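Below, in structure tokens: the form predicted on its own, a single chain.
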Amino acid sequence: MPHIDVELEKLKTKLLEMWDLVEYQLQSGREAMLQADQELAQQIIKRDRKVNQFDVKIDRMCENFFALFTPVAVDLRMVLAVLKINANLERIGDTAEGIARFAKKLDGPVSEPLLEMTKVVPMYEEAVAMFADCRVAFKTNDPVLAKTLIKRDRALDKIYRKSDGIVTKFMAENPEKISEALAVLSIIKKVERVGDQVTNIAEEIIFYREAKVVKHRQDKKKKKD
């Protein structure tokens, strides 16, 4: 392999390692929420430092790549995409940490009626599935799969838009569970952000593979919706 391809492969490998760590953080956040697992939540918070270390390392690898080579066309788009995907992975890691902090505020497992009313569990599971599929799209250079993720984000947005009213009604009927309901509402907002961040990554995969910028097109569609 030419030296430039070797270095590109190293970049991709390092990014996928970070991806795995952030995916673990996200999945663990779900368990911490459902079980009110204080110890697991604390582990997620501590591991965020490792995510940040990956972020810095990958940024430096990209800087060194630009210093050593003069990438053009698809190679240039690849490195630019890695930089932006890296930033979004770091933000998702921060989001997972935020979920863990709200999970720590729970005194016990979330009540079943609240889980069912808010649909936070299927919402969370879809966000984790989108994140995993986005990794596949990046690893296999699949812009078609990336495009499906942008559409799937709408389901998360729909649950999020209804959550304020549902939680407000639940708190009025269950005043003893106000703190629990507010923690769940905060987690829903965090999960919605994960959907947005996965969408950002999917857009970078499309840019890298097809040289198409889809970000502003999606913004226009959201305004119409």
Second form
Amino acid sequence: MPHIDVELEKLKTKLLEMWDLVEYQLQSGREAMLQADQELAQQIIKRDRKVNQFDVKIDRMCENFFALFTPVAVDLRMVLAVLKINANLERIGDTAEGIARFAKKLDGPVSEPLLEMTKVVPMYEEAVAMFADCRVAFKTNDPVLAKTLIKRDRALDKIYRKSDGIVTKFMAENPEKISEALAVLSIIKKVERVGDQVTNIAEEIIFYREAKVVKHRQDKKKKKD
Amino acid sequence: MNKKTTKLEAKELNAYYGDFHALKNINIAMEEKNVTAFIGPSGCGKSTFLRTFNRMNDYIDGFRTEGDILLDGRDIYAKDVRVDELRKEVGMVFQKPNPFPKSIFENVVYGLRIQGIKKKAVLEEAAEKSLRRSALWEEVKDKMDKSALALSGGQQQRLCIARALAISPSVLLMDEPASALDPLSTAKIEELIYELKNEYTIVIVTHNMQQAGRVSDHTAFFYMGELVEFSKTKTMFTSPQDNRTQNYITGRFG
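Let me have the form predicted together with the partner chain next, following on from the form predicted on its own.
The complete assembly is shown below, putting the previous chain first.
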């Protein structure tokens, strides 16, 4: 394998390790929310430091790669994509930490009717599944899979848009559960962000593989809706 | 932006060294006042192609071409074209600086003397103008009568560029003009190319990918006598269309 490919492989491996860690953070956040597990939530918050270390390390690896290999064409796009994916993974890590902070505020498990109405659990599961599929798309250089993720994000947006009204209604009917409802609403907002960040990553994968810029395209579509 | 004018053009060009088919059906049009870089592995035909533009290959036994090479729309291999006239129009700079064993001044005005210009004032003016254009004037103005061979490699190469410019060509062919120079001299030559393209059409053969990226507007990739890809340099180095180009510029050939 040429030297440059060895270095690229190292970079890719490091990013996939970070991906695993962030996925674990997201999964744990879901558990912490559902069980109102204070201790687990605290662990997530603490573990975000590790995510940040990955972020710094990968940035540095990219910087070195630019300086030493002056990459062009597909190599250049790969490193640019890794840089941006790294930033997005770090943000998703922050989001998981944020979810943990809201989970910490819960006094007990979230009431069933609230979970049902808001669809927060299937939404969360879909976000985690998208995140995992996105990892596969990156690992296997699959822009087609990446494209499906951009579409799947719309389902999350839909649940998010309805959540305001649903939660407001729930609070009106259950004034004793306002703080719980607010925490759930905040988590929904965070999960919606995860969907957006997965979309960003998917766009970078498409750019890296196909040299096409697809970001900001749906913005136009959304405005038409 | 000015309207784009084609300065140099090859149409269905084939070239042979005896039985060896060195250039295969090349079609390309290069814009005026643009820098075009030719890249490709050794033996791919890029230097052969460069040299067809001022008929430097004419001296090689068994060399022949088919198809057309046009300068300003005129076939330069036509019977009525005088090669010395052509080379006034199309100057050339080589890989190794090759000053004559004469003074700096005599080197620069060499082409003009051959043209029969004798007036000292005319020659002096032309020498200063050319040396200023090749960014060497300030370094040599006080030692014009000293031997050109006493200059550094980088200075010698700029002297050769001045010598090429002195006869007022409109095209400058450069065959790896900086490959024998250190990074500082290389940077000066590249800076110079960037300046010169305001007035000249430049074609440069280079093995240095980054150099092609830094100095050229368009890049042509040659492989085994074929012109594989010709596009804007930016496009070539970010998203090449052909796999062979991608493999070459990313250093993964073979």
